[in-house]
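One chain is shown next in structure tokens, namely the form predicted alone.
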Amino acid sequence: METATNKRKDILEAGLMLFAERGYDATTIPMIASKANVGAGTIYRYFVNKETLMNQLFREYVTLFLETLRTGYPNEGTCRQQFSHIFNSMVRFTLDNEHALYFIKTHNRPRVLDEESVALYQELLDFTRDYFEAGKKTGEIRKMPANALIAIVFGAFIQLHQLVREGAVDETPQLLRDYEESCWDAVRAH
């Protein structure tokens, strides 16, 4: 018999996968229950509703992504070294959490996020904006809005990850090095 901890974990994993693949609105509690191999009523033992479940997932994975970005961040390094750290942190994060970065990207609108989730997402944005703003001040990053620079790097990376997941592209160390260099070329000042 499954323990309560395992059921909760199964529910969270199923929710993450379905929210990432189908979106919040198209995912139902019965779908999550079926994917987690639990009854729909079991979900309500752990989460008040779908919104609560989604916010729990959002906070969990934004926190984990922030920890991944911050761990070993070369504060005193060059702008290029910091970029490499950010890029490689995205790689590590997606390897460990296949659906999480796409989930964060597609569920970051305040419509269903609670205040705590919005604040945590703002913290993530601030981390990346601060990097780009600092790089613009030193003349190493293009003079574009930080949100546009974030979209270039994160959007491109998420698209690559999706192609890898679909089997359209083989993820190799060389591909990742080339992709990192291409993303850097897209945001660096020329």
The other form holds:
There are 4 protein chains.
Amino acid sequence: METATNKRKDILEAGLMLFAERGYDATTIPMIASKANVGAGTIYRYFVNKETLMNQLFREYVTLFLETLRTGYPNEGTCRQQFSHIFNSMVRFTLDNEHALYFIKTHNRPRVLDEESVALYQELLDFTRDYFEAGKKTGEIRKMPANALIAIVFGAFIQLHQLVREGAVDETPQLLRDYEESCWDAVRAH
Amino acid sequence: METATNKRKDILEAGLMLFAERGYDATTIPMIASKANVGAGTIYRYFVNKETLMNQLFREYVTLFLETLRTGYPNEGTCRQQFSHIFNSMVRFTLDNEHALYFIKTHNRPRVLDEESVALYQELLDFTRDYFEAGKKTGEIRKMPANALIAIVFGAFIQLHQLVREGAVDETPQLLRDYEESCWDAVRAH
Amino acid sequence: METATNKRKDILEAGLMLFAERGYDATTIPMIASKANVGAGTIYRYFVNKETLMNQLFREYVTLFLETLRTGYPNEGTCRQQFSHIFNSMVRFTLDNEHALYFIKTHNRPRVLDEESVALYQELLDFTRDYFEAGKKTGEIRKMPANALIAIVFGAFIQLHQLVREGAVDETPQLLRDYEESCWDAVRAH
Amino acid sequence: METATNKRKDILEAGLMLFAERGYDATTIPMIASKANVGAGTIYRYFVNKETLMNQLFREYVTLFLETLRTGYPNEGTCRQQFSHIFNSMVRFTLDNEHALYFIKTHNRPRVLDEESVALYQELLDFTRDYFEAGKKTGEIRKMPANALIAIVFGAFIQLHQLVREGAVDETPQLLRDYEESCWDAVRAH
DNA sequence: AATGAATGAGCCTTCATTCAT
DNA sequence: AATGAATGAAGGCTCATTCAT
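Moving on from the form predicted alone, kindly provide the form predicted in complex with the DNA as a structure.
Complete assembly follows, chain above in first position.
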């Protein structure tokens, strides 16, 4: 059937939105149920508990983002081209999944995340870290801790996305190009 | 006497640490009391309730950070010198107040923050925004939304601080210089 | 179904009994829950909070008592006949609702009662007051403040009911007749 | 010294007023301390605990009321004269001690009252009961449970006092005479 | 499979009581 | 003797989770 799948998806989407907007602890199961148009008990048919739902959600989107990053990654391209791919992945991913990147960025620390989720997140970090480390080796990327470089790029992007959602700025192609250029300047060696 | 003042300080410090590490909602009053070596009821001698404690804390540190930023700000200096002052303010402030900047960065949105706190935070944003807007006018700062520029500088710095605390990198003067340079390149016009 | 209705009723009945016996402040939610054979949280499915439960209860029984008073009230009867109806209403009402009249008598002052409840209680007072005022006009009722007359009749009745429950006296029809006669003599003009 | 005695009196008076107005459970020690212009801890210098304070208070005023009743009681007078004495005792006692009679009437049941207090209250009841029983024997008092008769007289009086305090009626000597007459008619045999 | 009523653990908060000053 | 800061037990209430329907 497709109904069951839809319920699961509804729950995940409601969870994503609420976790992103209010944080894990301030989000209640009834809230998720209500937003998903589902009985509270139904959530427990698809997820063991709130923590599991959260982890499932986290993994679902980290996986998806990883796929987005990996799909069409120009292994043989230049450092700049690879950066462009990464940046565009964020754009595309966010277009398809409104709150996902923000959710990932604000919920990537243990306490609720289980080992598997942490490991998966590591994978995401590693992918980006590898890129930066390689770039540092060739001298094209600035000599800074990779984590910090990652934070700059992700953090800036998420902040921009927020401004767009608030209506503070218009998300024109030009803005995105500027933004990419800016981030690139932020991490590239000078 | 000093005893009374100390209790209040103990509570604030415990709150700061826990709010920073676990977030507002995941931090319980008993946790704060325990970490402050204080009875749970004692907290209510100094603060109306959890929300008030949080706001008091927030304002205390935003005010302190604002003072740090304003003290010795080179109004007549170059854009670069002013940037340097801002960056060094973050360094000094974080040295004196471990978790404060991270706490501010992760708790600056309403829902628990009252109007006064939000207004105070605006003041902090405005200070930095003014700097960036002025820089954009003279063509020294990149044409990007000020909020995003702020996010880059703050976000990167906090991320670095975290790496330092985790022991992932050593906070050498050289690292800080590199970092400042990097952040500067991230926001300056090219 | 009937189950849901029963839970609500169980809670109301437990609340009535406890409020009557111990007073509002000395009655705890766990007490009510326990006496109603219900989880503490269940009470909050049916009532917003303790105060609301109290008000609901109060209104439920004041309404019921008002109905009892109004049903079959001999508008065209003599002053004495009307008095008889009022007295018998108390008897019948107390027979059906053990603690209700005592609860009403001991909880009719603000601080926990909301406006609606106070207004409803006024209605009850007004009904009886109207009776006494009319009687005073025709010279059949003693020239005393209606409130005091009401207190005499209600107060005496409740006291009697208490003696009956304690087993101190037997509630024979004869006793009730005597009692009614006594109350009548207490308020009628001489 | 006299200071100590005064503090004790201040506390008792504050307690009386608050217990009468809010009831025992809704009255807090800080409230009493504040109204008595005394530190909260001071209360524990004069009374073992809240319960003891309450009992002390209760006994103090029941004793005082008993004295008022007994002083000048016309043992050899007529039933009517004795009634008059009882009624006037209430008037005088209430004049000297605003809330005392109401406090006694609303707090005469166990749960907070200790044995000694209950016994003392019994004494008060017995005094009045004896009067009524004697009257019933001589046929001058109505054949009703003494408790109920007591309730009528006390209840009516307290209700009247309340109306006076609320300003709903003026406490003229005439009103008091009428009231006494009414109460007398309420209990006397016809 | 889906629901939502029911539960009770645990949180925030109050307040009787203690105790250092 | 007097104070009021400090405490922690206990109450009102929420919410993750279960379970009968």
